[in-house]
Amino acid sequence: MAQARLGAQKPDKIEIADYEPIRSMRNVPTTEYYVPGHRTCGGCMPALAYRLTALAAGPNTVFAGPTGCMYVANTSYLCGPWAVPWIHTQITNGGAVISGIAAAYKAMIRKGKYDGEYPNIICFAGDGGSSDIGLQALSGAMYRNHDLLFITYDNEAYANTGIQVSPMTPYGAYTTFTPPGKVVPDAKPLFPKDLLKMVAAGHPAVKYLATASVSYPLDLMNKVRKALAVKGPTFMHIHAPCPKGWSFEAHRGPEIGKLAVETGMWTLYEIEDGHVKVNVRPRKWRPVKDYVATQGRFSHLTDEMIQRLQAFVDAKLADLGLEAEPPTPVPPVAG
């Protein structure tokens, strides 16, 4: 755990209860939560999501990460890189860990015990933490009312073990547990889950959730500081692209998180009191085929496969009221 001392008082301290957005990128607060120190690869996005997310949150904030990308190359040879309060958790149980410093924190106020400000309590998921392996105790801490944010980082794989599926691994892509191949020539034959309808289905509590992208910072920054204002349990799903998962070039990170914006891969919207807000609707969607062409994960699909994924996008497009003209029709799956 990163020795800082839990509720210790810090410069430029951002008053949460207060919300207010950030205007522009010249409005950003400067001072860095998540400073140099980790070992990610070259490109990583997930490490560009928290340290967004710990810019918007600010000095009073307290993380909890399970056993991860964000875990593993954050933390080697005994140093960190976060100048707030960090707790590893085990990739089952990041969800219990923060309901706990939850109760702590209530019951340390309630009893005089603690007279520092209630901090913004974080737990920063993986997909596999999140939406697989730790799916139960991210489903408990929205049940029961904490008042906490819980973050998945998404990179679409169980990256830090090398690049294994994950239920939100895309149709068709390549991972070393879904090569294609004769019986399967898709590689991953399975559509992702859609955790954020997920969660906001089956959890009332929720009174707030959201999608978010690295590559557009001022939306997710505003979307983290939004979350921490709203009393009780919120949500937030952050697409973050994996150059060495993805095989793409290191430099890429930003434009194809954009590009899976723009074809309609990844959408960014929000869910307020049961209200669903659209963020960001591209004037013209791009055909997914742009997007699967910048990632060797994508190299073996065939324009068959290509469509059936296009219907996939559609339909949830539809879903959100931003249909695609004109609807591609699904092919059938072989077999």
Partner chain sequence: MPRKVRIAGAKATAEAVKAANVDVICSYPIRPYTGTMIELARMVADGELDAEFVHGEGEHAQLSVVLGASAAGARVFTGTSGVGATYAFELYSPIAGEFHPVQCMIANRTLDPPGDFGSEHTDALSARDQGWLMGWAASPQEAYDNTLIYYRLGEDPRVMLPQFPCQDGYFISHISGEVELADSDQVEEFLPPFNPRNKLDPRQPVLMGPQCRADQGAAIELGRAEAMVRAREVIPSVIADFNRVFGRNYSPFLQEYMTEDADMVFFGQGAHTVPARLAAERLRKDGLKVGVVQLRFMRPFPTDEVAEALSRFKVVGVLEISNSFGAVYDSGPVTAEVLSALYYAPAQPKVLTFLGGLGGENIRLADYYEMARAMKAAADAERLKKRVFWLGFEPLHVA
Given for the second form:
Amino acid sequence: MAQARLGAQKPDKIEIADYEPIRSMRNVPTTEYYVPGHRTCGGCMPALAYRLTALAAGPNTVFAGPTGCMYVANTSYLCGPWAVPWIHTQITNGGAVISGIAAAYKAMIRKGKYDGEYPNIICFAGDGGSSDIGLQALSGAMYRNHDLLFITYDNEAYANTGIQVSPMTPYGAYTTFTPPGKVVPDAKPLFPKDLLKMVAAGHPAVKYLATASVSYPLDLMNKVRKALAVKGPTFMHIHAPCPKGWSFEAHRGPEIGKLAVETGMWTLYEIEDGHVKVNVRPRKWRPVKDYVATQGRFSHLTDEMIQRLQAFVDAKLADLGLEAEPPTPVPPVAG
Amino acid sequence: MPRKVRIAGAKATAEAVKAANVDVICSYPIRPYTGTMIELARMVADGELDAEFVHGEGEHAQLSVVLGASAAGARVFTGTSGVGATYAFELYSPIAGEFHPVQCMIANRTLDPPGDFGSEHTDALSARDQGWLMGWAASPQEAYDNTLIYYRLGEDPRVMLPQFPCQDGYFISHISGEVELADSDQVEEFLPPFNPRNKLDPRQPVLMGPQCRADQGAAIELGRAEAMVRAREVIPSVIADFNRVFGRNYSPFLQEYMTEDADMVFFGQGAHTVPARLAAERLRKDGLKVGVVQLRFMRPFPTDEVAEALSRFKVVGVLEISNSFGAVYDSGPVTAEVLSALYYAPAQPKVLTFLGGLGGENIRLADYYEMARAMKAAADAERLKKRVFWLGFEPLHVA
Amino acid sequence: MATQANLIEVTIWFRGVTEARLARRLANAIASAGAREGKFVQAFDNYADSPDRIDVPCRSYARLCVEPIAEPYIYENHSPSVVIVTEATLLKGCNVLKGLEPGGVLVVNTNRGPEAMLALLQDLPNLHRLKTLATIEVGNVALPYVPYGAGEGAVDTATQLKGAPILLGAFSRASGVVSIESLKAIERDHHGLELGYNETELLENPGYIPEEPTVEVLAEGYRSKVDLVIPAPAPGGENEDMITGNYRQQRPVIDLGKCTLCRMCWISCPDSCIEVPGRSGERIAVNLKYCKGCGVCWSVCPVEGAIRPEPELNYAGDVVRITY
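Moving on from the form predicted alone, please list the structure of the form predicted in complex with the partner chain.
What follows is the entire complex, opening with the chain shown before.
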């Protein structure tokens, strides 16, 4: 396993409460807190991410849901599927609203105004509400040492508004704001932000961060439990394939999520007290081409563009100490 | 025992917030309201006030933090000024629409441009239609009192609305005056603990703010409108209660000064009504019967009270400390409300608008005299040639 | 009840995302053909159905009128004269005859024939207003998978889709709302138009009861206030206000003899619709009231044939009809 240190200095030791890891499928609790009845797409993987998070977190939980599919589709109309408290937040401010909830519980418990246990406080934000318009609030929440969990469910676009580019959209992907055309043949010409690294690098209060994928449900749920057990702010970045946005058949979400991990388009790792631990490392990396072929959003890509994407993935893996062999030569950047 | 101190409005507000025993405070620096937060930070650090003091990463975050905290069941406080108030604008409607009785004090400051620090009411008034209670203090004492009054009003189960207690930046926030600080028995008697209508409690889960269809939108907004109407009904009894407990003498909506025999009145909010009173006294010597009507609540706007009170006079001179570019008669938001209220009044006085104090500039005593003379000329004139003036930029010739 | 005596409303029911382009194409072509015939026309999507989600029942509309349309800015067709259904299981899950004008026409894309479609409509209160039922086999219009369902508010006049002309031909034949000649000026695929026109199977509804059309009168009474804070469903419960079984075109059928109870389907279901154990005591069951038929369960199942998809139309019940 790769061992590297990432992030700023960590002056305090990690403080982690007892929690029950889920060791096998049999151990997964069966009481749903994200119940049937939401207007998400058939095969919606962000919905699965929500369900798994709610299963792992259990009843003593408060969710905040910034604007996005997981607000609009889940609450169409004047109803919702959560069996725990949930509050809508603006797409801008999920991190700030959960900061307020956390501060309130801390104060109310201290002052004897609340006699329950401190709840799990979870913001479940999309990639736009985390890496783009919500970045400032996310940073504030991670910086201030509240006891809360910020989860980014990443479907790599503003999906609720009809699939528009976000900072998490991969290079080369079609969105309605990045259509491939004569002048811009590669659709999205930019490479995505590295959100987890941004959070890790600049927020010393954050002792636990993890990526996860809906295609690895036990890993995801255990990370949720661990993140909630860690005292202080924690961050999770969940890869959640979007059949509408990425243009694949509704039943293929779990397969495509897995393919992302097997090609290195997504990596499962956690950072605990500054130490990086990669959770899934395929024996042999599959080419990015295999992943790209599964989704309509990449259907316009030429071999050269795919090679450029492969080089980006190789560099990202190398950064985690997971060099692909042999490394792909970097194609020239388009003018 | 209540005790008297000499402090400015910013600090007076902090004292009242402490007296209200808030649970969560969210700060962000911007002049001139900052003094309140500096004082609260000290109180929390020294253990005088047991509250979570959260450093917001901007005004937008401030309002978001207190929204979340109020939704969880905490009594909350935040504050801002000028462009900070407009940066946070997105949150005003969700906070009111979900009935979180958040208190956000505004120490007024002009927007950019002109970018100076002076007091102008445009920052707060631009947010007047979102379902927040709003009104101005004319002294540090009134700033202190309003903080407590607004918590009581906003958290009233019939109201449950957020509040903007405003004070003119610098004039009220920075210039000290005598303030009587309440003792805890008085506060306990006047302000019951916050009992939210709904809260994010895992033991009784609710969903707050789901998406609705177009045909459900009005049905939701009606609730906010009705809460504002009920606030108007509740205000007189709350003010009476406050006067009883604290020994003050506030009118619920309109504080009148030397109006019994007045032909004409200055009508305004906040700090600028104070020199207007002195002007009114002195102008009596010149034979000008001028009074002052101070508006204590902009929202809910006291329509009937304004219509009834102002129809007693020949001329009303509105001190318009705010811009509303392109507004009716090119006046301003207060004039627009006054004119509307007077439409169904028993009698219609002539209404002049004096756009002054903009960018925070001073309105000097001489200006009040000049305004009074213009009002007198208006009273005598058969018809008015001009009714809206930029104070100091043009002669106040009404006829 | 029409809002305007001369107004002809055409409603197209379709599956979100996968059939959105087709539905918009139909609505735009019908409106354009109507305009060629000198009518005042509109084409629009139901705004509350947007953003559309994969397989969610959605509506697109066309309106045609010999005089200016009296209420042009309205969210939906309240009283369609013609209803086109792009995918037949929508008949099972939706009230496709809602507000139907007397003498109404229903055009369905199916290979099962009009009698089978009529059987699906027996519980609908407006069935007696349906005069003509037309079916045409266009095939699975969601295949081949057309990526990038066009954006909201966009028009798809430029898009040529194989299924559209066939359905338009059937629509023209069954309803006569626009002529096949007018449609030929809009759609390049004249063969498809004629195929649809000639091959459509027509059935006169034996239960049709003629009645005079009436013009809508506003309902009496006032609406009540709505609260923006609502109770949460119970743990392990259901969100009763959003029943999603009507998304389903393919039903997961579990072969208990083959199922190893590995729970992969259960853990992978985004809609919490696999139950272990099932509500009635089975070892494993599918919640058909909410199952969207997305296929994730049979895709992740490691045992060949332990869960298999079956066409929903092979089954009589188990879909709660939405009434909007």
